[in-house]
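First, one chain by itself: the form predicted on its own, in structure tokens.
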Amino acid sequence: MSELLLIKVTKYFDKTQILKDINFEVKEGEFCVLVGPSGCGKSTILRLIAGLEEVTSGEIYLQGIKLNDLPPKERDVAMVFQNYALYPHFTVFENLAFPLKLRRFQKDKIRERVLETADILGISSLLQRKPKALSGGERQRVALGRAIVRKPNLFLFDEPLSNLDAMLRIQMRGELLKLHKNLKTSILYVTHDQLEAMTLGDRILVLKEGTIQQIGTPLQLYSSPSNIFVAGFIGSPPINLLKGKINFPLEFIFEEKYRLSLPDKWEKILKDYLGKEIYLGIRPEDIHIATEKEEIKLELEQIEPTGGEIFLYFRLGEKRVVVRQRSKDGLCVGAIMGLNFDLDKVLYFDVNNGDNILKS
């Protein structure tokens, strides 16, 4: 059953579009997460689904019920928005109490919630505080309360960890996962950082520029992207993107040096780009330092220690090639390196429209 359904949703501000034909659905207690750079149209859609600007075409449903024509207070949507937007002159208490004050709750029940949420969040301490004695991720488990303590049928999450440093970010995410598994409701998260979404999303929507990318798990468009945009934007460090020719026997060609043998099974899919150039795609993950025969020689220009990992920097002509390993043994930056391709693992990208070759 489908919590959350866009049909051909569009949006125009004045004369620009800003999304065209949205069309994705939620599934019920799912954990959704839009992705995509800024400006690509991410907030735009939970406005829309919460009602907050109205929709220039297109239909929105809600558990069956077409929310376009609904006012906000009607949808039984909560949002979380990226500064928290507490009442600075209320305590934590009558912050999470006033939105179910405004549907008119009885006193004994508006009580009743707002301590069942405080506990499910470990701010039951705080219910007397004001927001200018919390700390940023104190305010941010009120901002998530005051929406938890409404039992919606649908959470939006507007970028809400943006705001907080790097170890309480990572500290948040593992808090809205269990949070999630506990309320089993279904939610709609947007943020810029991909991690975020790999690491929250049961399902991801990668938007570029209004529209739809692709919609999959996070495996899938880590290991099987649409185009190449997807798969550059999901994985870090980037995918190597190398631009070069496809030969018969089976061989990609690049820097007019190279050469790869490519695996047989792709001679089929690959005979129409025979003389044409694409891109190769490989993850810095499948290039290892060649320990006996080598595919290409490159000098090291760069290592870059991030504690379990190393990323590893060559220089390619104008670009740089990036490989991700676990030691640095026996490595200086300047030697000329031999490195290996797992090029079962390499993806293969139209030069003209940037799909992925082998999904076409």
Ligand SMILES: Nc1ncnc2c1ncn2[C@@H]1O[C@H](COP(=O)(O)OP(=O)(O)OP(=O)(O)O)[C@@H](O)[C@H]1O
The other form holds:
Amino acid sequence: MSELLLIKVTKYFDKTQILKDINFEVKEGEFCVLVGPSGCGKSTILRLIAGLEEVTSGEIYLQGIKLNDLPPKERDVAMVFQNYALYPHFTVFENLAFPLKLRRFQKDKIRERVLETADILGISSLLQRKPKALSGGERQRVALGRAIVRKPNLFLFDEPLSNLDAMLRIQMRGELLKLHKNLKTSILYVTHDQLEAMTLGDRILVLKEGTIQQIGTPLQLYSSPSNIFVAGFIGSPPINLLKGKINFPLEFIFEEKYRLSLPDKWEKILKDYLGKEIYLGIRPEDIHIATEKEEIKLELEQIEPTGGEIFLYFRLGEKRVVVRQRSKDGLCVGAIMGLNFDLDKVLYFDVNNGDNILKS
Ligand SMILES: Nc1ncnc2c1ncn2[C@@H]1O[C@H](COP(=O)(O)OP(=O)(O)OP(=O)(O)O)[C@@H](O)[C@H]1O
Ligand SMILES: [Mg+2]
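Next, give the form predicted together with the named molecule, keeping in mind that what was shown is the form predicted on its own.
Every component of the complex follows; first up is the chain already shown.
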């Protein structure tokens, strides 16, 4: 059963269309991540679901109940904002109790729920403190607690970790996954950080300028993006995109002098593009330093060690090609090196509409 269902949802602010024909579902118990660049409409989608904004057209259902005309407090969802304003004069206990007080829970029940929630989040020892006496991570846990304490059917998280430093973010990501495993409540989680999306999501929705580009598992988005935008947005460092021409016998010519012989298996799909320009996409880990029979030779311009892996940047005309490596032994900047492309892994994109040619 789908927990949350959006059907043809659109949103205008005045005459500006912010969301176009949004269709998706969050399944029962699913951790869904909504990702996209700043301003693409992510928070607006959450606000429509929570009832903080009205849809212009379309329908929203939670467990089969139409939400469109229900006031926010009657919607069984809890939202956690990036800016997790806690009440500064309330203790942690009072902050956690507040959503239940609003809903007129009995005092005993409130106490029971607050203690249970504090236990789940590991903040039982902080209940008598005020927010200013908490660290950033502890405050964030209290903010999550305020959502959990109500036991809603759906959590809406709007970039809840973006105020935390890098280490704490990684820790909180782990804690969120554990929490989700225990509570099994469906989550719709917004971020513009693709790494966060990849590590948290059972499924990811990629949004651009108010339109859904693709919905899929992290692996589907990475290995089979539906267009050049998704290909470029998911993965770090980003996929290499080379503009060139398809020729017969099947080959890809780029920068006018480099040639890659393409596997015959692509012939049927690429035949419509003979003599035309396309983009070839290849991930940094699918280019290898060649010891023999190298396909192209490029100058190594920069070595970027990041600890466990090394990124090598090669000059290609006006652009650069990035290669992911395990070791930098024997490499030096300025060297001309041979590279081989794992041609079974390459993607092709239409230059006009950006579509993944292998998928269309
Ligand atoms: N109340 C409003 N009135 C008019 N325009 C709005 C309103 N709220 C949002 N917008 C516009 O709608 C667009 C989408 O905003 P939204 O906050 O959903 O983006 P976002 O994807 O959450 O971005 P970010 O990653 O920066 O938080 C933006 O262009 C924004 O300026
Ligand atoms: Mg936002």
